[in-house]
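Form predicted on its own, single chain, as structure tokens, below.
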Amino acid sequence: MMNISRSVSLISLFLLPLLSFSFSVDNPTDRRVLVLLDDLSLKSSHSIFFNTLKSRGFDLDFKLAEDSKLALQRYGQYLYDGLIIFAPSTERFGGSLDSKSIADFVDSGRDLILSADTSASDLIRGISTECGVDFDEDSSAMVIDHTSFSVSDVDGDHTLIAAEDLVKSDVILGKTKIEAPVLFRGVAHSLNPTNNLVLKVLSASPSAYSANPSSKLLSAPQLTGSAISLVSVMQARNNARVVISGSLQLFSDRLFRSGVQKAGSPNKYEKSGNEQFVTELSKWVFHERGHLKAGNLVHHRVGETDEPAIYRIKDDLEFSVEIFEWSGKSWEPYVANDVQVQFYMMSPYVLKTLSTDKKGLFHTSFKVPDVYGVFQFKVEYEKLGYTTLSLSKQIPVRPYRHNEYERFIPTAYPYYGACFTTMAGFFVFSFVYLYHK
């Protein structure tokens, strides 16, 4: 038992390292990754897709989702960094794994990737709801869509959409505009509206709905129109990301292939866009692009280069930090014009707009306001499809000390004469009054 109990600690003090290794701060994309199936035959099905992760460096685990050896950590340290669900029947997950561990592995800065279809059980619905998103409550229930489908379903039931509602981002599907339809099967979900880090990345047309396409209606849907979201995506405070689509056929290879031609058009497309827009979505959520970094916050008076412990009112100051991009494999220097920092005191007394070298250097100068305290330099950058950065440095701020106000103030000219005509005066009272008879 001795032998046993020793050989697990050095296995432990050996793995520890390596399971410690895949995710970097300096490296920050996904590079191991679970995926959970309910089925093995979606490897195949869906080869294109995860081929394509493969291709880019991703290390793919393929796992049963009912496995009983499932498990996101050991020895209290994470062996994924990315996870991959495309097992929407699932009703319970095997091994360690639930909602709850799903969650914490979300808490703990790392992504998701979550499909579903018509046949999502609650635990695939309870995990969406954590993020934000809604699926309709009619679990027969699929997208309709009359006016926007594919004219391969021109007489089937419509829920094959032709869908081009994308969110206007490049960070998030890059700059090459998807030209084709994205083609679309499957369940609507709505957006929690008290959470507002969760954005719709595809949407439905105005003339969509959700029901059940095998039923006659009986009363009007609970989704309909644009507020239905086909695919979603959340970026955490903390920067972790996750996309979440109805639609576990979006990924498939019949979809990637298939032509395209929406209802009412007169484009036709020999390829469908269902490649490009997941391609370009799993770069954004495995954080290969949009992904930020700040440090080198540097301030100091003008015509100084240290740091003061102290500035005083009215004192010119250089303020400076440097931003970079993840370009996937390197870090690039991020070029904007809307990075902005704030000189805090309870409230912005200053807020100037940074200038860029576009090396990474974002820099301006400004003056101490006339009020003492403890400043602090903030810079605060939220932008769509970016990460969030959030930096500050605590500064006090003093007055003049005695010695340092001036001898002769120009706008108290004034006062000054008004003291010494006032001494002449009396000076002139008292002659008089003494020495008149």
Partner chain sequence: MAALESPPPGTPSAMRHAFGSVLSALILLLIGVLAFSIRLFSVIKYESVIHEFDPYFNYRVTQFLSKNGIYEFWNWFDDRTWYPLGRVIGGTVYPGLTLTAGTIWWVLNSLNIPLSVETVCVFTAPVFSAFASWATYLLTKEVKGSGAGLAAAALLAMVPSYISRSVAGSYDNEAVAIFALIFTFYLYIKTLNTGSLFYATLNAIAYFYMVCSWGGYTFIINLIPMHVLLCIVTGRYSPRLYIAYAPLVVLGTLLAALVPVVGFNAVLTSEHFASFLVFIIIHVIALVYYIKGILSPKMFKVAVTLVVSIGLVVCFIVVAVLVALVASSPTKGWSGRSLSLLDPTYASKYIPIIASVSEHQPPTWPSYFMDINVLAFLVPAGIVACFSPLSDASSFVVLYIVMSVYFSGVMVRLMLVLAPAACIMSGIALSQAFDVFTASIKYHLSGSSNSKDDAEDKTSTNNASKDDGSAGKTDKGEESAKERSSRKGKKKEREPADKPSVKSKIVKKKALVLPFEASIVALLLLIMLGAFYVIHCVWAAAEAYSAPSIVLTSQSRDGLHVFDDFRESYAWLSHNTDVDDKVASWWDYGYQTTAMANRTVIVDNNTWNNTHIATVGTAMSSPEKAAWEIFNSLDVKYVLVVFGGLIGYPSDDINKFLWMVRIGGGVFPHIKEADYLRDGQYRIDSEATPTMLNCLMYKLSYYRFVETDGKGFDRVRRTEIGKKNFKLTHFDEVFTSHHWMVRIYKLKPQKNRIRGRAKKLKLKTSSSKSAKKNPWI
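Now that we've seen the form predicted on its own, could you pull up the form predicted in complex with the partner chain?
FYI, this one's just the chain on its own, none of its partners or other molecules.
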């Protein structure tokens, strides 16, 4: 018995890290997701969204945001691969969770869906600011649009927006076009245009503005027009992905099911674009799509197979790198014609577009420039929606050795001739001078 229990504990000891590493480099799709709600009723009111996640194999763990046992990690290991925060009004999380630990969670490469709503708490605003998204500072403000509202908006204050301005990216929103407008009711946010990590996925129309619908507009609203972002994504430098939405209702069953007709538009859709939009976005954020992996950076001289320790100037070399894309289940070869390699020393000396064999191998060949120094092969691939690839490999380039120069240069033959005739002439002269009477 003792032995068995010991071996069981041993096995569990080995299994534990294995389990906790289910999210890994080789299998980037998230598996275990913590859902934080400020009200358990959200579980049923947003059940379609949660069920699609479950059906795709995610292991959802619903917790109240105030739950005092909340913890993202235990013994230094993260318990979850993804986090969904549907708790816009929560002022404080329970347990050990706070805005910093959520930022750390993202910095560890894990993903986050955050939804704010009208009167979002400072905590939620703080988290979104950490991710580069600034919500309207007026906590009672909502997005109002008097031209592209949904006609099903019964209140008449034009806060149910029918947004159609989606980012054009098959990677983020899937290949099938989202026909119907996306219904949105919530708070506006803006992005810093210099921040190249965040991206508007769903923007407001030019006629939108952010204000409190129940009070009179006294001054010009701070956020207006297409500067307003409704839903944004952020891909951190470590490729952690974050979705930030200004509307919790966007994910709700009600808006999923409701039909939509944009004001002034004759097209009436049976079903809003919300479900497709949210599902595709969740596929992207949980790394089911658009995740690249590169490796096997190989270079060698033309005609050789081994990687040399050093190149010589003007060597011909071949370079190849393998890039694969994660399809959600397996690694598929990545096909593109815009992957480039730099031969780099303070600035790129060679910049070549790689050609692919459609099996994931990208290759090219080029001549080492006539400059010696410590170079790098650099593959920097940044494409909208895809994970950033940044690979480099250092390789020195040396000048010619002393015996690698031409021994005799044809143009210098007159000089060789002059040299030898002088020597011969001197010899003859000495001979004549010394022995001629």
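From a predicted model like this one, the values you see are computed outputs, not experimental measurements. Residue numbers count along the first chain shown, from 1.
In a two-body description of the motion between these two forms, residues are grouped by which rigid part superposes their C-alpha better; on this basis residue 335 and residue 419 lie in different groups.
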